[in-house]
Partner chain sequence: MSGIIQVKNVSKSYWRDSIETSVLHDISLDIKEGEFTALMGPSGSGKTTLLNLISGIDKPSKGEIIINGADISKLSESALAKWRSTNIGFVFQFYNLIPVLTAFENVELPILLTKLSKAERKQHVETALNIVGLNDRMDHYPKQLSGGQEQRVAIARAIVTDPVILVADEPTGDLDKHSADEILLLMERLNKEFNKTIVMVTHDPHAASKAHVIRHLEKGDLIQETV
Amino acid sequence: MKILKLIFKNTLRHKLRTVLTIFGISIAVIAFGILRTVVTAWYSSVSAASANRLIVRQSVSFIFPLPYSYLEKITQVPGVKDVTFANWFGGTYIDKNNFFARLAVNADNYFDVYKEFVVPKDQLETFKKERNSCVIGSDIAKKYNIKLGDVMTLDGDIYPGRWEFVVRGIYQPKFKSTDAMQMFFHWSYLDETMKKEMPGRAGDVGWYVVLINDPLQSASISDQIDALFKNSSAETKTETEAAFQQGFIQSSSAIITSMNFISFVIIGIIMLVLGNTMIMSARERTREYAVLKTLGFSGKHLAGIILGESLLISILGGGVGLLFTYPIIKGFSQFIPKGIFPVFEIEPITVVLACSSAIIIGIVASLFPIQRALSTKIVDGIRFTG
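In the form predicted alone, let's see this chain only.
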């Protein structure tokens, strides 16, 4: 009990320095939490990818289309359960700041392949019957106050013109990681319009989504699909949905890697801040440690006092930092477009890293002061005047 009292008294001896150290650690932990949340949010699409879905795209680049005629051939590959497709539409809704995915899809079976988009049965049936209808995510409906039967008007860019779609369905995300900021409409409606106005761009789709029976056969099925179109004018590259999502992330890998690196550099900064405080405290208390030794305090007692103070400061700083990180992240999530980060919240791994780092830093920051206190002779310590 006496050791604990000494730890608390030593921690509060220089109140301003202790408060500033805790404040510095808290700020660093908040910065660490924000950066790590951005990194985990960026990779959330990969972790949410389905193991039994493959993506078939143009081998040269995702931006090049594939012929609609590939659909029947892919369907006949052994192990394939269902095949659907989608096409990136782009366009602008109200203004360019309103970003969310707008896809022309195979209305007949797209939601059979993507079970995570939960559309009420009656709404889905109505959507399938109307060529100019669309299904939107619940977050879009909430953000723009859109109801069933409302008309959404898009100004086309990739596909020029003014496009009007009647909202016939609003899907709910099945999982927390499911993006509820997407819009889907009939590919056939887009294709028919292109046949009239831009015949050269008709009959193409962006990519195929292949639902397979056994995820363990994904590599074999991918090879079979690509072999079908080898040496054709539009060769394919088939990969798992996770690998496909990873490909998008790779385009920003340098930025994400830098953020990941900086988040751990912040841990080093916390260590320097706390280490500096502990070294200053140990230097000031050199004579006190010498007196404690003469009173019979062992090396273990001194190490416990110094380690306890270091851990107390680091844990308080880490705790305060985490306490403020949650509302800050929640505030950021209100302004970050859901179409970019469907899930933007602190992951458990971030909390674990922050807590474990605070404990490790508390231990490491105390090592030099402990070594100094134990190695200083009693006579030298009593004579110390610094």
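Numbering follows the first chain given and starts at 1. Predicted model only: the values in this text are computed from it and were never measured. If you superpose the two forms and keep the largest set of C-alpha atoms that fall within 1.5 Å, you have the rigid core. Compared with the form predicted together with its partner chain:
When the rigid core is held fixed, the Cα atom of residue 289 travels 2 angstroms or more between these two forms. For residue 356, the Cα coordinates differ by 2 angstroms or more between these two forms after the core has been superposed. Superposed on the core, the two forms differ at residue 277: its CA moves 2 Å or more between these two forms.
Please supply the coordinates for the form predicted together with its partner chain, as a counterpart to the form predicted alone shown previously.
FYI, this one's just the chain on its own, none of its partners or other molecules.
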């Protein structure tokens, strides 16, 4: 476009003002980026604290099983993202003093629900395919010097007999608080054996683990699940997995909600900063715009010149701001204890939001000046003196 040169030259007309405006926008973008990052970090820490996991157990006691058939019904409850299940195996490894949790789990999705148990992808694939394999925590592997491919033998008590499992995966704890002393194997392997040897106990599930989308809905989803099985032979009791209390979630959620709100207030502020600059420029150039119109420039051309300048400034400001947000967030994350925010980094959505905001702000800030330039009659514009 031939008017590009005029846009650039206009932008550079008041260098200090332009630089200050760009600077103002970048600071706002940085603040926006930090706030958004805190907000997203909070959400990911909530899921790490597993406030979004519910445990469905038999209402009378933990030791009574639930039917496998509940799986499908629970899955259909609105707000439920995923459902997995587990049985307590018990048993003995080498001798009675070696205590750690041994669970028969749904191998298909157990590690999708428990993301804090980090199993390397290839190991997880092998584990899923081999019915008599197991995954153990890195602390078990260290303590008993077990390597991939080793066989672990358990003496069953709840499920009698000698059970052999090939170690196909070793998980790493994602957080400091994650337990790395657990052993998981296929529930289906246990169930097949039960079908053959004790058919009465086939299809028994110890408890279901329900992953939900929104921790704040845990109470209502729990009620809905329990209502499903009311008056059945196996009533359920559903509660949040973590010691995390509903009240705590709600109170910190209020802070997060306000941060969320403030981050969008910041966008409004950027809009005013740029809008102000654009209005000042448009006012100063009233006479020039009238001259351009006199020379045959159309409303479209004038709108292009003004919009172009506005976009140039807002995109530069947004770009510079984003550029600085990265090192700042990096610096921040070094001072934030992992326990509070296990993940503290700029999410792609934050970048997308910042970029699209910059563009929208550029457009909105130019609307009033464009309207003014177009509606001023040439004769009035030419007579205009400050």
